Each structure stands twice: as structure tokens, then as C-alpha cells.
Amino acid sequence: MAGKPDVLVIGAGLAGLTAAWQALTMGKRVRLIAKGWGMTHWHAGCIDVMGEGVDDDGGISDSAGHAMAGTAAVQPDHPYAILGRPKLNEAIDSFAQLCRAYEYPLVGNAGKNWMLPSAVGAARPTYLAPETMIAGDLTDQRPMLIVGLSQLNDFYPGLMADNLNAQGIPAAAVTVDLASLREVRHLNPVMVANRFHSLTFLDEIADAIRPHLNGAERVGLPAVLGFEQPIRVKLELEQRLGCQLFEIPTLPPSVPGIRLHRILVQEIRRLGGVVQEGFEVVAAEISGSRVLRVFSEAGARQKSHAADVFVLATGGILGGGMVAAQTGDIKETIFGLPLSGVKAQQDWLSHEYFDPQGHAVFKTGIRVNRDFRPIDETGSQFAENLIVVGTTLAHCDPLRERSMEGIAVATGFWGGRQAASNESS
């Protein structure tokens, strides 16, 4: 893209990619720049809308709607409360339609959360899950076999099976040794996923698993069933094994998350947008009530990026959009935006790691108005052409709520549209 874009998106997580996609659908010229890829590469590859409301006192919920209603009642400035349920549904449904168009269906559970197994066998509530995962639903009592690969570290089928059995879910475990992998000393999920494009490899892994089925009606594998056609790979293995198959999220890099990233990037480029990594934005030039340009680090000098409208999607503390100093200050890294929920340093973290109330530092974020423009504590708007989306927003706790991807997609969707129209509602 030559010349100045209409919309410049900063950040390449789910929120930023979704915002760029939506601004493009409204006919705008869009460029996305980022230091690197966002949370898609380390999250589970599902869309968690709300797995635990703020009124649930540490318990997971099978009803995202109930959890959201309770949260909105307690916290009327939560991003979901700002949007409202109809807009949230439209954003999530549109995202699911996009994935379906790329032959990678994200499947809902009749409005309820799926209860899928984590890599240690805990129940993980999620609203939309890839079709490759849903056979692992823990409300289903059918026996399962959890399969690991000898050369794939950080996936422990025995631990997972023990925890599932303790919950009353019959599970066995096996770790298979594949001859084609013996030459490799260490594999990560991406390396394994690339091998699933080979029918010979599918035959090999099916032959290794089959003797251990022993009545199992479904088989759980680490989430490595390839990138291009994971549904086909799943069906091929199910045919070879004679039972259902499901993926289980692993430690990063996340293959299912990378699939979502690739879908969004491909769609952005198909629509004429530009996605560029390696641009760490560190400063901005502001005149009056408008952002004129932002600056990214470069080899000899900072590089200038001008646009009509800017979308900030750099994430919170975990994403690097905010940084914490030893002095006890927490700062937004580009614009120096005022933050809400900042606590004294000694109160950043709770004494208990799994405190049901979460940790204060993850609740720190940027206040916005109903148009997702940043404001201060008095309600004064920072800039008329700056939109903030994703988990950098205040009045939510995505980790505790299990709402990270839902907030990213929903606010990115409507933030991208707001940036394209650049009008106050």
C-alpha cells in the first residue's frame, strides 16, 4: 500500500487483526503494524467469551450468558456492558463465519460453554471451539485414551489421565514412540504439526495408537493436527482408528492459535490490507485533539507512520501494551494514556496465586467511552481519532473471567468499524 492509510492498527493479536479486518470490510485503506505476533500464538485457539463472572467467587460457569449478565450488573463499564449483548453476538458470529469460510469451523454448544480438557485434565470452559477439539467435552462420560509423543516435551498424558479419572471421567494414557521422529532430539508443536500433512505419517501414528485403544471411544492428542487442513487430518485419523479424535491445547507455540492468526492475516491481505511485523511503536505526535502520527523503532532513527485514524491494540500487562516500573508506576507505552485500576506496588499481586478474586495488576487498563475512545477519570476524551480495543481496556479481568478472546474479538470488531466511520455514536 503506497501513501497514508485511512486506518493504522497497532498490534497483531486477535483484537488488532479483527479491527483491521472490519475496517477493510467498510472500504478503508488499512495498515497493521506490530512488534511481533500477539496472543494467538500462545492461547488455546478457542474463543473464551466468559467462563467465570465476577459474581461467581472462583467457580467456572457453563453459561457464558449468565456469567456476562452477572458481570455487567456488577461492572457497568465492562467492555461487554459497553457493547451490549446483540453487538457481542454479532461480532462472535461474524468471526465464526469467517473461520467457516476458511474451512476451519469454530463450533458453539447451543449457547453454553463447552467444558474441554486442559493439558493437565482440568475442565476449561470455552464458548467457541475448533471442530478438532469438541469430542473431548468433559460432560461426555465416554472413555478416552490420551496419547503423547515421546519426542514432544511438556505434554504429559499420564498426569492428564490421572486427573480426569479423579473427576470420574474414564481415561487411559499412552506415550508412543514414532520411528520417523527418533532422529529429532526435541520437537515443539509447530514442528509436529508440519508432519501431519503427510499421509505416511498419519498411517504411522494410527498404527502406533491402535494397539492401545482397549475400548476407548475417543482419543485425545496434543493440538498438532497440521495447519492447512486439520479437519481432513482429524477425519483421516478417525477412519484409521475407528473412534473419535480430539485435540488438547499444549504449551506455546499454539498450533490452533496460529491457525486463527493465519486466517485473519490471509483475509486482511485478500481485502487489500497490509500486515507488517517488526515495528515496535514507542511514541506518538499529537496536535490538539488529534493523533498525527506514531513512531516505531528502526536501525538508525525512528520511523514515522501517519494515518487518519489509529487503533491501539497492544494488550495489557501480558501483551506489553502497559509496563510496570519498580517505582510502582504502570504506564501505557505509546501515548501515555491515563490508566484505571492502578494499585500501589505492594497490592499488584494477591498472596495466593490462585486467588479467586484474581490479581489487581491484570485489572489495570485504559478507560474508554461508548465509542472506545480513551478518556480520563473526568470523562474528557484524549483524542478524537484514537480507538482502543482488546485486553488493554479497563474494568475487566480477562484472565479471571476467562474472557480474553471474547473481549479481543468483540471490541476489535466494533472498534474497527468505529475507526472506519470515525464518528461518535
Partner chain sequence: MNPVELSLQNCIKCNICVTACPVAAVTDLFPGPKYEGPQAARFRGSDQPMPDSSVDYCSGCRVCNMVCPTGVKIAEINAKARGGMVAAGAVSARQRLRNNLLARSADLGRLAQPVAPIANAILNNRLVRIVTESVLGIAREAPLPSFSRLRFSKWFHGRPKTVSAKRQVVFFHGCSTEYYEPRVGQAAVAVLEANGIEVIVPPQGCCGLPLLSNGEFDAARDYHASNISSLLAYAKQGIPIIGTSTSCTLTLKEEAPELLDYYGEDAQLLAAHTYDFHEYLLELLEQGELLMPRRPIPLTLAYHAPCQYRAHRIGRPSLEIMGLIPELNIIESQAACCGIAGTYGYKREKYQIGMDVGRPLFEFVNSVGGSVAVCDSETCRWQITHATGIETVHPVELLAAAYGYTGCDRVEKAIAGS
Given for the second form:
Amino acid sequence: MAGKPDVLVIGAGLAGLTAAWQALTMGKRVRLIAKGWGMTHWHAGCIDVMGEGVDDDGGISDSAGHAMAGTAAVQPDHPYAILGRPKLNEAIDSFAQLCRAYEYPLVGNAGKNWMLPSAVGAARPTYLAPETMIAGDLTDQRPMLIVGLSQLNDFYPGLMADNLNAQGIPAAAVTVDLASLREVRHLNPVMVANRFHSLTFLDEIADAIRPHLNGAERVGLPAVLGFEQPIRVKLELEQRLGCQLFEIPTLPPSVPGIRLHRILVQEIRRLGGVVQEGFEVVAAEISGSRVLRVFSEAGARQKSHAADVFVLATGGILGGGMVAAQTGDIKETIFGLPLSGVKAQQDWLSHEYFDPQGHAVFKTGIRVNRDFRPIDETGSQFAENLIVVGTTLAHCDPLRERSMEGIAVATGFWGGRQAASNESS
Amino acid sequence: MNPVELSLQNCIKCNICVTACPVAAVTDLFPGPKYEGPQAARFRGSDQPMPDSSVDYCSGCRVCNMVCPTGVKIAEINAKARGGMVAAGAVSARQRLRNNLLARSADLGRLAQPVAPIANAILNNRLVRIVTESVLGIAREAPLPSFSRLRFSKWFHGRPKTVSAKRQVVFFHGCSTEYYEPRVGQAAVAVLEANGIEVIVPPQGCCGLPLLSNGEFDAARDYHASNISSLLAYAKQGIPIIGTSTSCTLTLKEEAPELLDYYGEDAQLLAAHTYDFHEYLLELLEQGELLMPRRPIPLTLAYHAPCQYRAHRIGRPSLEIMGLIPELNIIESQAACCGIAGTYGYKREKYQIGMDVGRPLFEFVNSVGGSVAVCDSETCRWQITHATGIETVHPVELLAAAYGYTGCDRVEKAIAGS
Amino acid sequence: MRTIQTEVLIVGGGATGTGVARDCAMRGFKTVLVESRDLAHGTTGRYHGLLHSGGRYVVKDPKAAAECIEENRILRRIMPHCLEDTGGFFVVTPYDDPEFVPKFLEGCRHAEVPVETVPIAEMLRQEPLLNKEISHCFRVPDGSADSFMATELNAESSRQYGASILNYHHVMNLIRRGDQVVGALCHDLVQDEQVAIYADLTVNAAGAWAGKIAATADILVKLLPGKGTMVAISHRAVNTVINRCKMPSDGDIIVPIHTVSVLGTTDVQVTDPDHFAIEPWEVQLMLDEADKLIPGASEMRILRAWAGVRPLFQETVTTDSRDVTRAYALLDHAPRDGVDGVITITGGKWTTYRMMAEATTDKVCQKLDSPRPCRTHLESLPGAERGYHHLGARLKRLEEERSYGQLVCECELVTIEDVHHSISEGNARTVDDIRRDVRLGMGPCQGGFCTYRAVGILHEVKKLENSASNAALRDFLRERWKGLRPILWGRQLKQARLDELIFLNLLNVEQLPGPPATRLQPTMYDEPSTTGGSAAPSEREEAGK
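Switching conditions: you have the form predicted alone, so give me the form predicted in complex with its partner chain.
So here's everything in the complex, that chain up top.
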């Protein structure tokens, strides 16, 4: 694609990639630039919509849909409240369809959250999970065997199994020592995942696990079942072991997250879009009510990027979309957009790490109107051709609420469509 | 503190670089960019014994820099560590001799070009290659380029002087155009002159990058200083300095100042006036001043944007310019690196790593097929041809051909065969 | 209830306590040491890590300066592997009075602290980040010290000489029978049981807590705990100890230690050594003062802040029964308070801990009527043959062994073997114990990646109950948080959010079964005063270290 794009997306997290994909489906010329990769490489690779929330009748619910409705009632500026439930559902469904088309189904649990085991054996609620994970659901009491690899330091099956047993799930643990890994000097989840593309390796690991099954009806492995065809890897292993298999997300880098990244990038390229990393956008040129161009840092001089519509998807404090300075100032890094929920520095962080309320500084974000255009406290719009999506939005703590991927996908989806049409509602 | 060292503080240990590193993916001799860069850097003190060794397996491809979400200049941290190894005497004399032979392309070219046929015959002799491998550690299979009989600058200055034009540019030809592939420079001159631009080719030396990536910082410093002194006058007049070798221009723009810790006004002025060839053409295009190519090139070709090109952080100007050529269909590779990484893939202990790193690219080039492949960087072109048997051209050769210039044999052959 | 009988009981497992334990054990006394938490958990583990040359005190307190240089030489001999021979600079910045220079040089000469003038160009070559406006620079033999390691090795040496070192033994009270202290009643926090330890002589070496310990036997030892707050820069901004050449005051020193640079320190009187906060103004002061030495230092990534309490002894009794130098206090409570069987040693600096231990043990000999000579200045600590520690040592080992795959803490290059060693040899019970042994979790990510791994290993090796492992995990996250919270902005805030993603989203550790915290959990700082400036900094002389 040469020349000026219709839509320039800034940020390669789940929100930015989803926005680029959607703008492309609407026939726009789209370029996505990013400083680097982000959230997809860190998160669990599931789509969390909401951990728990207020039910319609005021009770606590683990049903994502209900939780969302409750959230909207309690917090009217929450991104979900801006979207409304039908739009949230449509975005999540479309995303699941895209993954299905790439033979990587994301599966729901009849509108309720799955309770999947984390790598320490805690229950992790999530709305959509890849098919490679769902056999681990903890609402089901079937006995499981947790398998680690002796060269992989990022997974401790013993601790996980003990915690599962303490929660009433019969679980055993084994760490297998594979001959093919014995001479390897260092190993990370990505390196292991690459090995799963070989059938010999599948045979080897199946042979190593089999003697330890002892009646386990499902086997949990760290989430490393390859990148290309994880579903096939799962089926092949299940065939060899005669029981179900499930993946458990590990510390970053996240193999299941990278799979989602690859699906989106592939789809964007298939639709003629461009994805390029290494562009740290640092400034913008604005004329009247329009953003004309943004500038990225580059060798010797800044590079300018013009477009008709800009989508800001640079994330919050973790993604780098906002910086909180020692002086107590919090800034959106490119446009200096007005921020909402800014607290005095002494109130940024709770004294208690595990405070269920989370830490206020992470709720700072950008307030948008129904068209995802940033607005200030008076409701006045910053620019007519700037759209903001993803976890940079205000009035939510996506990490604590367990709404990270839900917010990213849903706002990215509709923000991308908005960018493509860019009409005021 | 210079920007390279400052950037190590940005690392949040997130492992994204680890997932992208093409070297760590194929060999466990390299513990990965996070370990070598921001982690090991905290243990390197100036007056302390240099404890490094694995950092030498960093190819310097900068894929890590590109994907890092926090802006750590990992590849540069590694390059500096290698410089530290050399300075501390941690690299053997034999390796340094080998590295210097590979890295001093200008000296080598000056010596060998006058006797190019003989030099090429010697370098292509299997026995000689076996000996140089065992004595020097230059991989016998690695794609050494052939010396050209024609020296670019000699050809250029031997031409009748072009009339004064509305614009002037300095052409930085680099060692490869000067000694191995003058055809690239000839195509560049054809393109510039077709646009009514006067080309100036002042005396110039190696940009110093091969030395920088071998940790030979002192020698590189001399080259950089000498280029500053010969090019500064043009920069002062506001004349752009443009190059077809993506690594040379990157070195003048950024690598030399960063690695040599030299941010003098002269170096900054030179950097500010240095452009990649197509980056410059893209500016002309945006100003509506670029001549549109008219001759159709009805080919489908594989294109690889070299690591050094991506490291400019200017997008893919050559891809955009090639997009102007009628009927030309370019398919861009998404592979990380060709594996040669300058001089890396020439070294006996790294040759196979380089070939393994490049495998996805070679598969891509083979799958696209075509009579030629396209790549902006010389060593990458040689590597692609070595691995796939497909001849590889610089994008400017296609543009020149599309302007009607018929001096690019490979392109003409490809068009004729289509 | 268990009972233990010994000759000497030492209360307190910091530098002084373990130093006294080693000295007593080497002189052949049957010795038991109790520490309420882990060794070096208190002030010893929370100081800036300076091995004094004495330069800081040459004007203010020449006697202390002379003691420092003498001990400096001894420590370099007996524990070089706990030290890094960084050398130190005293520099005159534009903010300092050059009139101090002649006094400083005269003081050095008088206290016999070796000093040489360093040309500014040479200073900048060695430390390029230092303020280019610095007008004078002097080199002294300062160094940096790994106080965790030194404490551990003193304990190890004590054990080799037959002493018994009991950590996580909290002293509930000294056992007093009439006018005699006969030992201490302890709570073993690990086994959750009481232990009575009877001793011929009890040495109260509890530092800032010595007053609290003495009070349990109705003895008044008045200590004014002086809180010192320190801040660490995420990397080595300097490789030499940098001191301001002026009377010691707040924020006038930068100590390069291991992979970080420590900015120190404040001195604020607090009422209770167990209750104090890191105030925002203290952090700000450290950064402002650091900027005077290294322009731009405050913009660098800050890893963490911490605070320790110095014991400043204030005599309340007028007798001639005390041996109080200006640097430390050694009290015999028999003549002073009419209570026999107990002595108190408090105050002092880390650098002179051995000398204090020697004086204390001399007193022990006197009290037990068994004169025996001290040898702690002659005999090296275990492993001293390794020579000085240097920054690259861990990287060098990893590179030689090519054991990249063995890393648990990637920031500080801690391997699986190190963690195993800490658990089995060092008897680490918590992740925080492992941290003190091997620096796990002390780098830029502050445990983000290694905490889970360390708990996994701890669980495996110690065969812990799942609830104990979960508590170890949560306790450590809280421990890291207390030192992060005062400095979370910019890059470190970003890091904290990634760590939060790991623990509260990916691992969901707050949902794990088991108690939310344990008896072994580290002590926490109080919340800073909301006014922010209730204890405004004032010009005052530095006490203690």
C-alpha cells in the first residue's frame, strides 16, 4: 500500500489490531504503526469480559453478560456502558468467528465465565477461552494430571496440583524429563512451542506422560502447544494419551496470546493493510478540529504520518499510552489528551498491594463520547478525526475487573468501524 | 549518559524481544536479547574485567529493537558490549584478524579491484576457501561477493559533466557499489538524473559499520571522522546525502554517533542531511516532484526489507516507490532476517546459524519464484542468492528500468524472460 | 515448651549480634543467638552499604574516623568477598563551601585516613556522569559492603565454632529472677511454640530495638531511633562511592553496590522502631541532592525506597559504669541498673561492628570471669580466599558455565542452584529470606518474574503445605510493594503494572486458598503522613552510621 492511508492506527495491542481489521473490512486503506508489540504477548490469550460484577438483581454474578449490565448501571462512564450490551456481544462474537476461521476456536461457556486454573492453581474466570484450554475448567471435578517439563523454569506443577487439591479438584503432578530437551542450554515457552510442530516431539512427550496418568481424565500442560495448529497438536496428544488435554497460561511471553496476535496480523495483511513496528509516535500536528499528521521518532529525523482518521490504541500506563511522572503529572503521550480520573499523587496507590479496589492511578484514562472521540470534562470533543480505543479509556481498571480483552476487542471493533465511517452519531 | 545506556532503564523484562529474536530461535548459544541487552548491561562496569562471551552471537539485526514496547536499544547495547570485549582483549587475535578482513571492505576493495579477475578466481577457489576457513574462520560456503572490474567512482568521474540542475545531491555509494556492484550506483545516478538532479560524488570512505558490528570501535571512529570531514561541507550547504546502501545511511544517521558516543555538531549535521535513497525519492513524490515511471515491468517479485532498512524507522519507502511502477507486483516478505547480518554469516562458527535464521525468507523467496528477488541491502542480496539461487537486485534497478534505463542486466533479462 | 541452656545468649541477628556471636564462639563460649525475624532483617539489611574509610567523620568526629579506617583495613582482610573495592570520592560541588576542604584534609591527616587529590578531568574520566561543575575531588579508601552476606557469614562462622543461630525466634521477654536476668523467653515463629533459653549472660544486641528488649526486664535503655530513608537507582550510575565534601548531612552520598546505586540518607527521629513511614519529602530530598552530584539522576529509573532505624543511645543514668564512645554504647546493667546477667550493646556503624563485638566480648569475658583473647581480626570469614567481589562476577560465572537456562531471578542473575543453596544451606523459609541470601527480586522488575519461580522451588524443596507456599508468595509481594509504593512513577510504575498483570490477572494469586498473610510476613512501613511535611527536613547532625 502506497501513499496516505485512510485510517492510521497507532498501537499493536489487541485493541489496535482489532480496529485495523475492522476498518479494513469496511474497505478502507489502513496502516497500523506501533512502537513495538504489547498486550497480546503478555495476557493469558483468553477473552476476559468481566470477572464478576453486580447481577441484574443486585447479587454477585460470574456471568459476563450480567456483570456487564451491572457495571453499566454502577459506572455509567465505563467503556461497556458507552457501547451497550448488543454491541459488546457483536464485537466478541465477530472476534470469535475470526479466530474460528483461522482454525483456532475461542469457546464460550453458555454465557457464563469459565473457571480455568492459573499456573499456581487459582481459579481464573474468563468468558472466551481457546479450545486448547477449556478442559481445565474447575467447575468440573474430574481428576487431572499437571505436567511440567524439567527444563522449563516457568512452570511448577507440584504447587499447582497441591492448590487444586486444596480446592477439591483431584490433581497429581509430574515433571517429565525429555531426552530431546536435556542438552538445551535454555528454554522459554516460545522455544518449546516451536518444538510442538514436530510429530516426533509429540510422540516423545506423550510417551513420557503416559506412565503417570494413573486414572487422570485430563492432562494440563503449560500453554506451549505450538503456534501453527495448536488444535491439531491437542487432538494428536489426546489420541496418544487417551484423555483430554488442556493448556495453562504461563508467565509472559504468552504463546496463546501470540497466536491471537498472529491471527489478527495475518488477517490485516490479507485484507491489504500494513502493520509495522518500530514507530514510536511522539507528536501530532493539529489544525482546527482535525489531526493532520503524527510524527514518529526515527534515525536522524522524525517521520511524519498523514491520514484521514487516526485511531489511538496505545494502552494505559503499561502500554505506554500514558506516562505518570514523578511530579504527579499524568500525560497522554502523543496528543496530550485530557485525562479523566486523575488523582493526587498520594492517592495513586493503595497501601495494601491486594486492595480489591485496585490502585487509583491505573484508572486514569481518556474519556470518550459515543463515537469514541476523546472529550474533556465539559464533553467537548478534542478532534473530529481522532478515535480512542482500548485500555487507555477511562473509568475502568481492565486488569482488576478482568475486562482487559473484552474492552480491547469491543472498543477496537467499534472504534475501527467508527474510524472507517467517521460520521457523528 | 548516552541514549543507548539510558534506554536500558526502560526494560520491563516482558520477554517480547525474546519471542522475536531470530538468532535465539535457532541456536541456544545465544541466550537472547533480554539477557544480553538490558540484563547483562547492569553487570558491565567500565573498569572491571569483561565477563562477556555469548553476546558475540548477537547478529545485530535489531529485530528486538523493533518489537520492544519500551524502547530499549538492545542491539546497540550488545554492539557496545562487543566493543568492550574487543577493547578488553577478550577476542582472540585470530578472530580479530578474520573480523578485520571481513570488515575492512574498503581496504580490501582498493587492493583487490585492480586485479579483480585474479582476486575473484582466488576467492572462488574451493581449496583457497577451505584454507581460509581453517586458518581464518571464514566459512567456506559463505557468499563472498565478486570484485567488479569497474570502480563506481572512477566510472562516475569519467563521464561528461552533467549540466547544472535545479537540485543537487551527494551520492554516498558505500563499499559495495564502489567495488562489487557499481550497477546499483549507475542505476541510482540514472534515476536521479532523470529527475533533473545533479549528482555529486565526493571522495568518501567506508561508513564503518562492518567495524562497528565487529567491535572494532577505534578503527570505525577514524572512518566516521574522515567521512564527516569530506561530507560536512555539503551538509552545511543543505545538500542531501543519499545512499542506496541502507546500512551505510543508517550508520551515518545514527549508528556511528550512538555507538561511538560522538554527538558533535558536525556528526549531527551530517546525520540530519543523510537519507536513504528511496526515503529521499518519497519526499520528492510527496512534493509532486518525482518523475513517474512509465515503462511497465510485468513481473511478480519477492521483496525483503532488510533489517538495517527497518532500523531507519521510516517505513518501506522503496516498496512505496516500486508501487509506482506499472504492472510490477511486489510481494513483501514478513521474515525477520536473512541471517547474514553484515559479516556475521561469513564466520565459520556462525554460518549455519545465519542460514537457519534466513530459512523462512529463503522459503518465501522460493515460493514467490520469479527471475529476480529484490532487496535494498547488498549482503542480504548475496545471502538470498546464495541460499535460493535466485539473482537479487536493488529496488533502484527496477525504478531505473521503469524510467527506460536499460543498463540493469538482471532486470532486462527478467523482463525479457517474462 | 522447649528449653535451651547456654553460656551466652545474644539477642539480635544484625551485624553487631552476629559479630558478637562469632567472637564469643571463637573464644569458646557456648553461644546461642536469637533473631526475631531473619538475619539482617533490621537495620543491618537496610543501610546504604557503605564501607567507611572514615572520611565522613574526619572533621565531625575524628575518633570515629580513626576507628573506621582501622576497621576498614581489617574488614578488607577478613571479608573481601563481602566488599567491593570501589574507592570513594569526596567532591566539592557548587552547593558546598570550599572552606571545608582544608579542614577535611587536615582531618584526614590527623585521623590517618589516606587521601589524595584527583584532578577533575581524571574524576570525569572515571565517573563521566558526575557534575562537571565539581571544583575539588579527593580519593579515599571507601568501599561498598554486602551487609546481608557479611551477616550470614558471621553466622556461618559462629556455627562452625559451635554457636547456635536461631532466626524467627522473637524475644517475648527477658527472664528476670530477682536482680538477675537468666535468659529470654522466645516465640519460635516457624514452629509456633515457646522456647525458654537460659544463659549465664545475656547480650542485648537488638540495635534500635534494644530499649524494647531491656524494658521487658524493667531496665531503662533510652534509644532515640533515627530513621534513615534510602533510594536505589536501577543501575550503576557510578562505580565509585561519591560523598559531598562537607559536614555529614541528608542525602550527601551515593553508594554503588551490586547492580544499583544507593542514594542516602535522611535522619528523622521516630518514637517506635516498629512504626515509621517513608515520607514523600524524604524521597524528594534524596533525588534533589543526587541531582547536585549527578545532574539528571532524579530522572533515572528508581527501583525502590527503604528505611532503616539507627539506634541513637541517650544516657539517662549518671554513673561511671558505662563504656560509651561517641560511636556506640556498651552498658553493664549490674552497676548501672542493679540488674546482673545482662549487658547491652547498641549504636555504632556497620563498618565498626567487629570492633564493637570485640569490646562486647571482652565485657562478656570479664562478666563470666574468664579472660580469653579476641581473634576475629586475624581469622577470615569463610570464603575470603575469593577476594573482592566485583560487579561482573555473576555474569562471568553464568558465561563460563553457559547456564543461562538456570536463571530464576533474571535481573540479578540468580540461578536455580543459588536458590537451592539458600533454601537448604541457608535455611531460607520465605522468599524474602532467599532475597537476602542471593539478591533474588532486588532488580528492576522487583520480583515480577522470579517470585513465582522461587515459590515453586521453595514448595518443591521444602515440601511446604500449599497454604504455606501461597503465603510465601503473597508475603513477598507485599514486602516488595512496601518499598515500591514510595517511588512508583514513570518506568517503575509501568513495571508495577506488568507485575500486577502477572500476579493478579494471569496467576490470580489473591484467589489462592490459605491465609492472606503469615507470622513470617515482613514488617511493613506505616502510611506516610498525608500532610507530607509534618517532619520537615532540618539541618542537623547525622547520628550513627
